[in-house]
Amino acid sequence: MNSSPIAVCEDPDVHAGPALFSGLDSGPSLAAHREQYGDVPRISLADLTAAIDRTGLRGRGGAAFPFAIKLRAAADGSRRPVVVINLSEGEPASSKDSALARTRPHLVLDGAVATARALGAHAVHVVLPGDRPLTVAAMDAAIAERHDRRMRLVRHVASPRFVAGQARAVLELMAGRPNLPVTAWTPEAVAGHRSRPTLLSNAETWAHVGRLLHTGPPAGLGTDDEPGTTLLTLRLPGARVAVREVQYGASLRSVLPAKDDAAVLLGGFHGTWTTARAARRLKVSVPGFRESGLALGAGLVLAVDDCPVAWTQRIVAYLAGQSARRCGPCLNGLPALAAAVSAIDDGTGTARVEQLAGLVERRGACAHPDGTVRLVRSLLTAYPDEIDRHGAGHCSWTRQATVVRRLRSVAS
């Protein structure tokens, strides 16, 4: 199995921000948190729903799904709901959940606990990442500080696998089965853990809920259409990994000082490639990115000063090995797609790549094949000339290495 082309970073530089990352100097303890925010807010379901509606809060795990829809679905069920904090971000390049766990664990927990109380739930399940021991330790320490007998905090540790954090994979883990995605036709907010309505969101989403309940709507932050902030993981050439809180509507230029010839991957391994020049013209915005054919996804901004074709080949090979291997698109389609993307260097063109992308897309049990196809298609769109150069045995970034590889291929 191919390893990730990017190592997990649990200790990023975390910069002070206007909301979630305000007051970082006080530390992550419960005492410091209560000093800043007070006790867990008590709020009725009606008031909670109204508050969420006013902010238009969307999930920060990648899909940007409206939180209010999931909240209402969970509340409307006939059985007692389940609340889940998903910290098992399978995206190796993202560090925002780790940053929250190490700096703002009680804001995350407050958001989930207050919501669970409003829904009448008796427990909050906390799903931790199996490949991030410092993150697990930080959340365990935070959980140990809380002594609410009326709200159990139940911890689970996910497998160190890209797809382990997918919603249905998380529910499988909680049920004691292999931590892999399964086919489901009903949203987990309607029928999730043990068929109960399950409100599952990632750590950043819960932190925003917590902040909202403690301080009210994010006045003066973001735009009228997208109020508030979001977290970005920044991986820039020659710099330490950093997590920054930025307002919606802010220019991406403010956090992206990369050179014009740098390639930029936005969103994550299921995200989209673009050029640094194009990226710096963007405003941080979920619909704005979509209108540009890009994805904010898990909030990754990766700038590289080497070849995006080679990066994509490594990422797709890694993603092909991370699938659940339970449906045709993952079992057969992704390895074939990885081989076709790799064969671009052999001058085979992109026809096979495009054919396989069409066969794999929208046919998987989860979004893993679709996300992989999104990445590949964005490469074809953003760097068509570079793909042609690779087909001719050249590379704008690593010309010599590609020529050598082709000569070796001919010799064999």
Contents of the next structure:
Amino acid sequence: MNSSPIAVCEDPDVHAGPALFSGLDSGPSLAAHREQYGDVPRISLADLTAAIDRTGLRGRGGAAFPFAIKLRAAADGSRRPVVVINLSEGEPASSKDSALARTRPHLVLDGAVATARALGAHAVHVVLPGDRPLTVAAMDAAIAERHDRRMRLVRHVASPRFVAGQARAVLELMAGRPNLPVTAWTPEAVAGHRSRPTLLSNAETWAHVGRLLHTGPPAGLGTDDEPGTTLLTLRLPGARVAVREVQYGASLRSVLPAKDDAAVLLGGFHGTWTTARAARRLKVSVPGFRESGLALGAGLVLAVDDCPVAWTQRIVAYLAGQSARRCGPCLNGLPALAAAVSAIDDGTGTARVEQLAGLVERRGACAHPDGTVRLVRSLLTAYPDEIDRHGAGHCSWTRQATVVRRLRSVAS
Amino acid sequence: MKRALRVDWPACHARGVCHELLPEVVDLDEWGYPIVGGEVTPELLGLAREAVRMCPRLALRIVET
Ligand code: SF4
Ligand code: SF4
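Instead of the form predicted on its own shown above, give the structure for the form predicted in complex with its partner chain, please.
Starting with the chain above, the whole complex follows.
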């Protein structure tokens, strides 16, 4: 199986930030956290819902789904809800959940615990990433520091696979079944773990809930439409992986290299390519990215100084191998799509790529095919000339590599 | 209210019974898996229910959209 073209980084450079990343210097301990913020906030469901409504909080796992809708659905059920913190981020290139676990674990836990109390839940489930030992250890240490007999913290460890962190896959894991996605006939907020209403969000979302409940709405941060901040994982050529807390509305220019021939992948492996020139004009915004046909997704900003076509070929080959091989269109279509994206170098054009993209989209139990298609389509949109150049046997970045690959394919 | 067919993808094993029963709505892709297009109109509802019953993998449902 193709391994990820980018290795997981659990030890990113983390700077102080205006909200979640404030007070980093005092460390991740419960004592320091209580010193900074005080006890777990007690809040009624009505007040919690009102506070969430005022900030328009969206999930930070990738889909940017409004948290208020999930919260209401979970609260409206007739059965006792379940709360889940999902730390099993599948995007190998993203480090924000690891950064939170290692620096602000109690902010994450407070957000979930306070919400669980407001909902009348008895347990918070913490789902940890199987391929990130430092993150698991950091959360375990934080869980061990807390003693709340009325709120159990139940830990689970997800498998090291790209789709293991998908919501339904997480519910399967919690139910003791294989950690793979299954078809969702109802949203998990309506019927999730053991058919109970299940409020499942990623670590960053819970950290924002925690911060909101402790300190109130993020005054003066972000824009009117999108208050507050978001975490970005920055991977820039020649620099250490970094996680930064930025305000909505901030320009991407400040975090990107000045080189115009850099290619930029935004969001994650399920994200979108753009040129450095276009990326520098962007402001950090979920709807703003959407209007430009881009995705903020899991908050990755990857700038590379080599060829985006070759990168996409490697990433799609990896993603094809990460299919849980359960759904026919995904298990057949993604390897075929990977082959078609590779074949761009042989001058076969992109018709087959587009055909396969249409064939796999929305035809799986999870959004893995859709995310893979988003990445591929964004390459076609952002780099049409480069694709033509590859078809003619050239590459603006690594002319030689393409020639070598062609010689090799002639020889074999 | 409109109705559509939805496939439980992990369950479906591409036997194509659904396509035989309901070619108006179900096409097959190059691997034999159903491509569900369009609405299940009231006239087609009987056949759609038949397809749901006859699917050897119980992989089909009629959902309201
Ligand atoms: S769509 Fe693909 S990755 Fe998702 S469950 Fe189906 S086979 Fe697995
Ligand atoms: S009849 Fe059922 S198993 Fe066969 S292709 Fe249709 S949905 Fe899939």
